[in-house]
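What follows is one chain in structure tokens, specifically the form predicted alone.
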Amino acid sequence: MKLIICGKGGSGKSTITSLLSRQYAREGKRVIVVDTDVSNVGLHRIMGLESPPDLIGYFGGKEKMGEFMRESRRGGTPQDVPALGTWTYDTIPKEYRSELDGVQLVSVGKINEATEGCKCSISALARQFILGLTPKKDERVIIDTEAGIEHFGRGFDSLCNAIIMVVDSSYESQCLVRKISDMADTVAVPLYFILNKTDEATSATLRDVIPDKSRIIGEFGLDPALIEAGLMGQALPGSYPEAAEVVQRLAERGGESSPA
């Protein structure tokens, strides 16, 4: 199963994906955590392990992966077909992968220097990992996305079983809802929604934005625990039930029997 997880910036992606890789892991789950958020540099803090290296890296970086892609455009390799061969918790790399207590991060690559070009390399590498990513039954698959609905126009949630929409209280979630629930329905992949910060005003707000109420399978009010781990960089505390209702409802309604 693979989830992506995606919203506005600042709404929580970071935190709810945190949060679900471990409950997954409590319930006895192996966990890959794919961050393919090229400026998102604190991740692995919230998550309590080390930052792994750019696994761009293990294919020799941004201009040779971007070769490997041409050649393979230019092969006729079919869009479906994973190019870089496919992955399970066991067969990523050991050193480019950071791991504690049944779950793995792996990042596919950041911007590091301001000069460096553009991203082009490092989401198709992206994209062809999440494409041949071949979870095992005891295996879970977390995607971990940049701000807004690049995503979408990447093709990453096409090759996913479910899309999770973090709303936070502001007018661009609002907004974003509308455009996500479309793309949504354009690639036949479910879509649900967490809400997150919320107190009792904004929350009624939100669900009255959601189009379908039995889409929401969570809710996060303002945390300020949550905050202060997010604010220091430090991992998340505690154990929070609310991630363990998320998977519970994601499963009953059908997200591990999407076709991804």
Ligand SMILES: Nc1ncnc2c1ncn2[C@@H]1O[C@H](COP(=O)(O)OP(=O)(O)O)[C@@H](O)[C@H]1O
Second form
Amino acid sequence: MKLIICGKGGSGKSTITSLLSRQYAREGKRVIVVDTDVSNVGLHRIMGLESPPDLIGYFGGKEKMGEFMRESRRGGTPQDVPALGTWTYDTIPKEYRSELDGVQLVSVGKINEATEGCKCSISALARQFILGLTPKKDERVIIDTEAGIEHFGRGFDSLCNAIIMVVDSSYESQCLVRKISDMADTVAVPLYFILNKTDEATSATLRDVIPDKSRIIGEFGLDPALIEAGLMGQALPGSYPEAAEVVQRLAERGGESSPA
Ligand SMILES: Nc1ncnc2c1ncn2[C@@H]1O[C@H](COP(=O)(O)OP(=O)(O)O)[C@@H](O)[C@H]1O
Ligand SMILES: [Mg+2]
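Having seen the form predicted alone, can you show the form predicted in complex with the named molecule?
Full assembly next; the chain just shown is listed first.
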């Protein structure tokens, strides 16, 4: 099963990715977290992991990857063929993954220099890698994205079994609910919502903008422990019953079994 986590910047995508990965691991699953955010570098920290080297290095770097993608387009390789091979928890190159307690983190690539050009080749690799991931029955893939909706255009979402949008207490998030709902419909992948950083008043407002309430699979209140961890760049604290609820609801509502 492949899950993609999306939402506006700062809504809590990386936090939720981390909490869900831990929960799946607690339930005996082996989890592959794929970091597709080219800018933010903190996911490993909140997961309590070492930072893995950029996966694009394994394929020779940005330029080589760009050439490879141009070549496969020229050669007419079909979109649904994993041109770079297939991967499971055990076969992801060891030097390019960081691992703790049944959770692996793979980071596709980061922008490191002011003048290094666009991120197209990193996104192309991210799509190829997501396409090539073939999780076994006891494996779960969680894809953390960067802010916004570009991942739809890059073709990540259509390769996943379910999309989870993190909705925080902001007007921007409320606007994004509509946009992402439309896009999820277009790619025909089930969309679920997690409300984040809520209190009683904001929770009610956010629930109002989500037309199908049964699609809300969890809610995390504004949590001082998460604020503290975020501020200090520390691993997330403790275990969250809210995460267990999300995993259970997702399973009940078919998010795990719908076709990729
Ligand atoms: N439920 C929550 N309560 C309090 N702070 C939170 C909560 N969820 C996330 N945060 C904080 O919000 C900030 C942004 O979270 P992050 O997961 O990095 O967002 P994103 O990946 O969407 O940009 C971090 O400082 C994080 O600690
Ligand atoms: Mg993030």
